[in-house]
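There is one chain below, alone, in structure tokens, taken in the form predicted on its own.
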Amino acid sequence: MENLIDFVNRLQIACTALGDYSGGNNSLSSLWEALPSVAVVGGQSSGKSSVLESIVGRDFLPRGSGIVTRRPLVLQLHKTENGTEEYAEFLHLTNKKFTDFSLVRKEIQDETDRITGKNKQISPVPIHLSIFSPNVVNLTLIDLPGLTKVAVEGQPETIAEDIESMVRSYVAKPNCLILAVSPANQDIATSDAIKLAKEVDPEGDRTFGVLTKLDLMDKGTNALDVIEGRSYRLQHPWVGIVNRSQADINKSVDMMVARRKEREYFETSPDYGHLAAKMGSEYLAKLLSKLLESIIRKRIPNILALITKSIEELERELDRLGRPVAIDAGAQLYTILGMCRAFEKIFKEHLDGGRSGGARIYGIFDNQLPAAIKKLPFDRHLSIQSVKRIVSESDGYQPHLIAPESGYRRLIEGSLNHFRGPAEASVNAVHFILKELVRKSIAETEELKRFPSLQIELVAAANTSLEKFREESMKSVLRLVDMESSYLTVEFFRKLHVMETQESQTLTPTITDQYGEGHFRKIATNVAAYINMVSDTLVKTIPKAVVHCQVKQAKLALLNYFYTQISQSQARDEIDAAVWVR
């Protein structure tokens, strides 16, 4: 019980590592919400960063125009013995100490950009920074993005609402103390921090008012009405702060010197001298540290109860997930291959009829393909006007003598080109169904549910294979169409000629103009009959090609590429281990 703040610090670190933080999406009981904390809230240019640096006694926070703080910063202060070296540590950089605090500032910027990018976006995922120093008190502060009203270039128009929503997710918690920072040289009625604090803490029980920039007020004015609670009363007394001036920041004036100047300002001020003992960043830090420890002491039973509940929930979840995975690389490979086989078994059951899904592929061949072919625009292509034009163009300057063979070939080839569309559509439709069955099979494989990363790898490997099968299938079905164009079935036209000869012998002979409408209508009828014959053939052969190149290959070799990759990886690991032993 000697250092309760340090106890809560460790819990906050554990919560963040498990994805449990304010604004997070944690399905288990949120321990973070039960942990007492101090959130620092303020509008842009309110002096919020300077307050934090004054409390720490170090210049370490990023500065600049616009929204600088774009992720919550959980700042954990640890008081060390006098004379010890100051240093900082980040949760995301284990076992690395920073003694140069300019590098701390750079790391905060880099880590912010790593999650949010450099386009001024925001993220609720916190950065954990621990500072060990003899010049601090044991205290944890959460620095939140500054409240803003307008978006800068590169930011979404909703940035103001997004920031307020994030800040609200922290300060609305009943266990959160609100450090509302407002500049003294602005009307307190316009303070964004006070406005938000009043909404989530209308009684003011959790709100601490901090008034900055007292030294920048117009001559002859002061902020006593606010500090003494006459303008806006809070349950806790207001604390005035005098930050470093911009000139001091530019000159890199030492923070310890700045603290001394701040004390001297209040001690010698005619307006605030009588309040000097309860003003300044050092007093604020000590006040918050004592109050935070007091609140933690009261909340300990509830915190322990929630920890016990969370452990029970996690144990139930572990029981549901199954036995642990072996550490040995060979055993891990065996486990992975076993899960892959379980997935393949379910996938094949979908195709073969043991589970739903395979019938959709049959539906493509039995319904969609014939329907698509029936909709092909042969009526336009074989209209009297089209036939007459194509035959005439094929004859050139010399008319055909008996049958327009060149015209027939051009009409047939033009008609056959229309079959490419339904053929391609069949390949793509089957490819889509196979991808859907992969995702469905992975979701139904119990062994994979505890390994989301492996699921992603399997989907990627399966899709890579399916894409190759699609390419091969596409080549095959288009080759079938091209083969019909490459060599026409002569026997069809020979039989057609015999039938026409027999008809002419049994019927009264008539003279037909080879350039009359009846002649071209007869050509269109003959070509249509041939195309119908080819259509019947393709309706039977396209499914054969698709099944052979896509469905059958998916059953036989869906994860071959994945097996090869992990086997090669295992071999490389064994070689590396052997080299290391030598």
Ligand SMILES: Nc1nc2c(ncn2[C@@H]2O[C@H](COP(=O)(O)OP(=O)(O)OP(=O)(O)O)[C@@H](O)[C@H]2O)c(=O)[nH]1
Contents of the next structure:
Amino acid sequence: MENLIDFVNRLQIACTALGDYSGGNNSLSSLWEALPSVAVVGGQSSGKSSVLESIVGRDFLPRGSGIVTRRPLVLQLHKTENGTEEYAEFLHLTNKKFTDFSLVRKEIQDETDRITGKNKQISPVPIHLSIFSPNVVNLTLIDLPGLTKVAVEGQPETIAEDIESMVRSYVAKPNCLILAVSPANQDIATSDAIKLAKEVDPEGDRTFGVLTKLDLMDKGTNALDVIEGRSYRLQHPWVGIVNRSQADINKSVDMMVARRKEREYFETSPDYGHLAAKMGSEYLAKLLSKLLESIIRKRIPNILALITKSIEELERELDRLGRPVAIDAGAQLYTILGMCRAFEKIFKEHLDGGRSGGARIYGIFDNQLPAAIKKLPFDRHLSIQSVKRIVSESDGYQPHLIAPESGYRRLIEGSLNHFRGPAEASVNAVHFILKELVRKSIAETEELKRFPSLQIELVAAANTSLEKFREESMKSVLRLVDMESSYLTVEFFRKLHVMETQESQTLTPTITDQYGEGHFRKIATNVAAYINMVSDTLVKTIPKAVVHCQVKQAKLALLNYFYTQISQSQARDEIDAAVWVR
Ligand SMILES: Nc1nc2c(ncn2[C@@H]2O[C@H](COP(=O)(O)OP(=O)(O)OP(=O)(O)O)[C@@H](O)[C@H]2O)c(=O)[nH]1
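Switching forms now, from the form predicted on its own to the form predicted together with the ligand, please provide the structure.
Shown next: the complete complex, the earlier chain at its head.
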């Protein structure tokens, strides 16, 4: 049985630590709201603090004028074995045991000011205090600011409404038992606590009426009308209380003595003697403890269902977000490398097949490059006029005697220059496809989804590498073209010469033919044939160079630049760490 209240206590602590409390911001279904609790409400000076201290049997709450309780105080009482030392602990000061209860009072004041400032503001963030003592029953009570009517200096004008709405946020919860404290020396019809309890619990089945200051009633009057439920009927019987008077407090009358005096008061009272067994703070504590336990027992299945549901929701959320990343640098590096490998695998699948992309590169070699070469303006370059002009320019002042050797060379070199354009275009087109595939592969790598910064870093590093591969590829393809200009295929011209000699033996050329149109057309045809032969070669060799320099490198070394970067920063960190250690 005792474990039940303890169980709820632990859940309440967990809720506060996670920001789940009345008035707190929490998008998940609130566990706090599902936990049964007892909230103490009442007007200012109604005797709330005195009731709580009586229940605990200790003097530990801040006292003073104005609004003293400005943050909810979740007071968890844990019964310990007789003879053990009493001590208190705060959730915000774990591992610090308070055995001096005047220091507990000071800590409550300081902790209140820490959040609210000294200007008497209020805050819904609770302070958690646990008291371990053989003189308490297992019980959790929440002390709330006293309901007030007027603001004191330094307080916002809205303070009365602010307090009321905070108190309401606690007592409106169906799982909250309301300890409505009203002083007996005031008309019950004007009690702030009863007024609020009536609103949130019209049936009165979770409201406990507590009547303080019975000893302060005018001589000849008593509170039997209230206590016996005639003035205001509640499902649970009213409990009368006699706390320490201000004079007792001033004289520091011991709480245990006060409890005894209260017992004697009821036992000897002519008005309340017949109710003595059901009056007083000790009775109230036992009543609440028993009730709280039975309510908790009833609600346990619901609480467990809610916890299970929340766990499931959170597991789903976690799956969506991904598992936590380790904190130490080595493990982080391992995680990052794992993600890089996953990305590289997808990128390769795009190139090698399995995913789209690779075929577009083949499309460049198979269509774009041959089509671009076909469109080269050789017709213009090898027109009769152009050939005549280039040949005569190469001959200079003396026309060639047999074959225009240097004219041929200039015509061929000029034609070969045209191949530079399609070669460059192939390199650039493949570069563009590779960049596009990097972007696609990053987007398709599940592992990278929740690391947008890493995605940006990877894209930047991969693009830097691709840029380097493009430069290399460009140099290679242009070199292929330049190589064709550097050394012409002699074999081709030898064969040509043999063929021409055979032709000239059958035909008798005239002197005019040697420099006539036919002669230049022949030269144009010969050059075109040579260029065709080179074109066939380049259509085959340019793709080889591009694949070797760009595609293969991208598959082998796309992230090498990135790996260098992270190993350098790792080394830097290690050096930093070493410096720190020293
Ligand atoms: N004689 C007598 N005095 C009481 C009784 N209960 C409370 N008092 C006195 O009433 C005054 C106010 O009591 P508190 O317990 O501080 O009241 P509170 O509701 O906590 O006050 P705030 O926190 O300021 O709202 C104190 O001087 C108490 O000594 C009682 O039953 N009998």
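Numbering follows the first chain given and starts at 1. As the structure is a computational prediction, the values presented were derived from the model and not from experiment. Take the two forms, find the largest set of C-alpha atoms that superpose within 1.5 Å, and that set is the rigid core.
Taking the rigid core as fixed, one finds a CA shift for Y232 smaller than 2 Å between the two forms.
Relative to the superposed core, E293 shifts its CA atom by less than 2 Å between the two forms. Comparing the forms between the two forms, the C-alpha position of R244 differs by less than 2 angstroms, with the core used for superposition. Structural comparison between the two forms after rigid-core fitting shows the C-alpha of K552 displaced 36.1 Å.
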